[in-house]
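In structure tokens, one chain follows: the form predicted alone.
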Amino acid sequence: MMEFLSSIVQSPRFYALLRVAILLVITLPLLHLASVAIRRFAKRHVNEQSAMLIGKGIFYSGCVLLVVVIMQNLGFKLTAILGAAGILGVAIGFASQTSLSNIISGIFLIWERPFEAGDMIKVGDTQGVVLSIDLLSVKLRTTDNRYIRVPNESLIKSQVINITRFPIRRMDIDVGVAYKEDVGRVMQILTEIADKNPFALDEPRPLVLFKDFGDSALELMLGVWFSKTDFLNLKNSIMREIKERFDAEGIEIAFPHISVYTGTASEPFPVRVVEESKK
């Protein structure tokens, strides 16, 4: 038994495996620490997404070099392996065209930067905060805390709305009032509501627009500028204030209704309700 153990210890293969184990134990933690440190340093000079990509690039590049060193220590011939890897890469390339398309789309997204980590975007019916932009997909967290993975190819082919790209936004609120109301008075009241709301910005000024003569209402629009972090506060407060102020001023908020005429513009179709007599 001792002779067997002694032969194993003295064999070159044992020392090669020992070197590989030491490399793995020492190098992998160092690579992780280096990628984290470089990412934190990069955040001071670039955006969070770029810092994340730099950190990942450092870690994966180090892993590739580590694999090459391990294979050399184990006695593999790299030329033969590289040749086989080239053939295998061509085969994988034909078999995974969708993945390659996503990778190319991811490179364009990273280069063009239509959005960054931390932005809220909308793609079709999907809306959420960008967690990361990777080579294959973009990870989102929705407002109700769901995790969504969107392939990069879908983002390239679709219309993407960056909701929080700019520091301020405008909220457009459609308001319909009855035809009997004074439009000028309604527009003045809407302006006063926007001016008094603490979440509405003074500059740019609120916009009140007489949009159209609707089927059942005079259609107006109130446009209020706000800081992008105050969306929910403004939405909840100003909608309530409009309803309360209109009720106090006696302004009727219109609802869909239909009037039936017999052919003239002045005389409505006569309708008479007759109560059924009890027998």
Second form
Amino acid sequence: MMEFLSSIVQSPRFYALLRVAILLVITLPLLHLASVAIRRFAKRHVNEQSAMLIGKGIFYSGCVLLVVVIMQNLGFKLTAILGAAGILGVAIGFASQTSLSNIISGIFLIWERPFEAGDMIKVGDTQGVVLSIDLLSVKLRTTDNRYIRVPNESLIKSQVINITRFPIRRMDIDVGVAYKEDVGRVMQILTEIADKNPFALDEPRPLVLFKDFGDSALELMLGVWFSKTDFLNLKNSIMREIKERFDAEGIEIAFPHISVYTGTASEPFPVRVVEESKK
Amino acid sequence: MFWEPVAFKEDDCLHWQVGPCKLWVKRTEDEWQVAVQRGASENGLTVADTQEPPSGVTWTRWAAINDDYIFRLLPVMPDRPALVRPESPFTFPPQSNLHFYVSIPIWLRLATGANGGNVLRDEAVVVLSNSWFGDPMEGRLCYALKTTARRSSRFLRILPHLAACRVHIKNRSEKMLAFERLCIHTAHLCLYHDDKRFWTNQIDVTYGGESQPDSIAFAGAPKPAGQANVITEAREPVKKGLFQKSFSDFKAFVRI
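With the form predicted alone in hand, show me what the form predicted together with the partner chain looks like.
Following is the full complex, with the preceding chain placed first.
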């Protein structure tokens, strides 16, 4: 038994395995510590997403180097392994074109920074808060609390609206009033409503625009600037205020209607009242 | 003076009114309760009156420390800068050295403890509209304030919730200076009282022209305030060299 053990201890492979074990025990925690420290340091200079990416990059690069060193210690010929890895890489590349495309798109997204974690974005019909920007996909949380994964490739190809990029936004409210109303008075009232609302910014000034002669209404637009955090407060309050003020001022809010003529606009439509037949 | 500490007994309900803001404060066995209502009357001043609130008010509650029965209502400056615009256009001639007054509505700090150290919350006496100073991509959120830019403090309304701020403008340029808007960083202003009204520090603004940087300084209480006493210190004391560090910040601080 002792002879067997001593033969194992004296064999060169045992020492190689021991070196590898020591290397792993020392290097892996060190790599982890280094990546955490660098991530914390990077956070002071770049955003959290980039800091996380730098930390992960350092850790995985270190892991690759560690694997190479372990291979050398175990006596593998690196040139042969690298050759095989090259062939394998080509094969994997062909098999995972979509994933690679997503990874490259992810790198572009992180580099270009059209949005950051915490921003509210709209991609096609999907709108939500960015939870994370990963190498393959961007994770969103919608306002009704659904989790959506959007592949990076589709984000690069499509139009992305970053709703909360800037600190203030403009809310455009379409208002239609009846043709009989005095447009100047309506425009003045809309300005007054915006001026009195505490969530509407006094500056930039609210915009009142006479848009068009619509089919059923005079179409106006009230554009009110607001701080991005006040969207709901402003939307709820100003819509109610417009309705209440228009009611108080006797201004008719128009709705779609159809006039039916009998051939001449001025002639009344003949109506025949028919008594219900007695059974 | 409404900012003096008031000792409560268990189940007391006291009422304050400062300008249009009405407050009811209740001390129960183990909590403080506060209800706020803003009315139309601007001139009201009631201090620690025993009055029950109207039905339907919303109470906010705070857990109380057992032996803490002292309540203080402290006047403080608003929590955001005020973007002041003149009601009618106002222009300063070249090489002029003039001043005008701005009335700023104060806030109320609800605090407990003998020295008011336990702050419950800050409450605006008047809810002002929001405004924005800067361009739509970068700037700061402010409160909108209109001013008649009175040249003498005699013409300012004396109301319990308004603080008079004297703004001294030195137009060092060779051009007329149109007063369009002035961003007053209220966090750097102290509140004084001279037995009649609140005052803030005097603000000295020197305009050197478009190519020259403006300079701004905060003096103490202005001359018309006489021997006014400091009631509350500034939320953020001005740091020396703050505006020399960043020219863009400096420009954003005050622009007329």
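Think of the rigid core as the biggest set of C-alphas that the two forms share within 1.5 Å after superposition. Numbering follows the first chain given and starts at 1. Please read all numbers here as calculations on a predicted model, not as lab measurements.
Core-superposed comparison between these two forms: the CA of residue 236 stays below a 2 Å shift. Here residue 60 exhibits a Cα shift of 3.9 Å between these two forms, evaluated on the superposed rigid core.
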